[in-house]
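Let's start with one chain on its own, the form predicted on its own, as structure tokens.
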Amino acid sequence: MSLIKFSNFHFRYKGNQEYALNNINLKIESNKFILLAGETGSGKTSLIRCMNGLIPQFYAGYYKGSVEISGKNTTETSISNLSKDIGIVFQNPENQLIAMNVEHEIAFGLENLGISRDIIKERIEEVVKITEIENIMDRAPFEISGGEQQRVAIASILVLEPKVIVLDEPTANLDPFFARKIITLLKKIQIEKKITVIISEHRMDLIVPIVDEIILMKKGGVIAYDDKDKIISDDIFENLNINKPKIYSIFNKLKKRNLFRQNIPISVQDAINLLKTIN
């Protein structure tokens, strides 16, 4: 069984003529760090709404076809429910963030959920941990950074245990030095955890390197998913019109010039190892 299962999936917010989602299938398995890509308005958040059932649940529209999380229907399961299996982090962390205190914030889930005390204060500090915010606990949400929102946001899903953890544009909001920072926690947390992470990412240079896989959309659909090197391979990534990483554009370049000819590297360091076995 698929951990999650698109089967002809069809989705048009209300009011619109339009399908935000067309024709989805997809099936995702466990334990993978998964890009997902495609160019503005391509559906992106369409998708990652549908994975924990706040489409159709909470935004309104026409829908066919089903979406599953680990066998259960994300039309007849409650979102509380999905959220066992499931966390989302959007874009703006604030947005997520309403308790008094960091340590209540990441506790909130957990004490709807109705876990006990002990077992509540020790999956916090394993997350915090993981998370590395011991040192802002007892400051409010608003008070800390965004760095450091995101990180709470985070742990606040990753103290439910779910198998899968979404996050759409988690830098789009951050500097260099934060955003590496977040990429590399998200990287340390699905080894560690061997969940799955799936990621819609702008900056192509901090998450292509890392990733397993990577799903490509395009004007509601998936046009593409496989491997990484399987899919910076291939024409169909070469004519999205989306941030490509500056290595894989250089190499492109020489390749299609004919003063290239193996496969293209996607960070600096493969193509310093790569550049080293030329003669």
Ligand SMILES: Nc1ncnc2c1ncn2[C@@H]1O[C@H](COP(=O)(O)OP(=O)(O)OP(=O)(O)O)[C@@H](O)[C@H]1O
Given for the second form:
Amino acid sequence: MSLIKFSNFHFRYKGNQEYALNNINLKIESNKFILLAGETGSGKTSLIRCMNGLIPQFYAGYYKGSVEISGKNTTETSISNLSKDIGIVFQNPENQLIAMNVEHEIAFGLENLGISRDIIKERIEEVVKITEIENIMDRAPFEISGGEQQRVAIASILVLEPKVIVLDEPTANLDPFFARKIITLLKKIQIEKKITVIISEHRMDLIVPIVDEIILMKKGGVIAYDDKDKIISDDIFENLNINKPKIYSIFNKLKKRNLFRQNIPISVQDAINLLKTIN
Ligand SMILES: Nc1ncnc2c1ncn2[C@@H]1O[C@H](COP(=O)(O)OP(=O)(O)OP(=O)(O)O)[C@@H](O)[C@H]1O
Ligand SMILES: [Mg+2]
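May I ask for the structure of the form predicted together with this ligand now, the form predicted on its own having been displayed?
Below is the entire complex, every chain and molecule, led by the chain shown above.
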């Protein structure tokens, strides 16, 4: 059984003629770090909204086909039940943070699930350590910085111990320093917890070097999904109108001029390694 399975899934928002998602077939397994990339309006956010049942349970529209999370059909399972398996962090976490202080914010989901106090305490201690937010536990969510809000949003999802965490442009409102910190944190969590993390992210220089797989979307469809190395050496990636890692762009041009034959590097370290092999 796949962790996430889309089968011939289509969705059109109410009032729109065009399908925001057009015949999606996708199987995602556990223990992967995955980048979701595509042109603006290609359907990334809509695809994410399907994963916890927001589409079609919250967003009105027309759908056909099915989406399953750990075998649970997202049209037949409540959003709160799905949230045990999948946690989503949307772009503006301040809209998701509702409690009086950070500690309550993190405990909120667990209290709703009726989990005992001792276990809640244990789990909070663990996620607070992982996300390094010990020093802001008694602050109000609106009193902390954007980067800290992202950490709190991640902690309050992590504490539910989902099998998948999905983040929709989590660093869009952060400066490069905090963006790097959040992405590094996500990688650490993915490896430690062996969960699947899916991230829609424009900062390709930061994200591409550390992901295992890439999903590419265009005009409501998934046009490619594979291991990172295969995706970045494919013309589909080259031709897609998205931001590319700078190192990739430079070396892709060199490769086109037949200046080397190896795989195209995507990080400075890769590029150094490659240059060492060229005499
Ligand atoms: N709530 C909504 N109601 C109606 N149409 C919507 C809604 N949300 C998205 N759409 C439409 O669905 C299509 C896909 O949008 P979506 O937000 O999923 O794309 P995206 O890839 O996340 O884009 P971006 O990179 O700009 O975030 C677009 O045509 C968009 O206008
Ligand atoms: Mg989006």
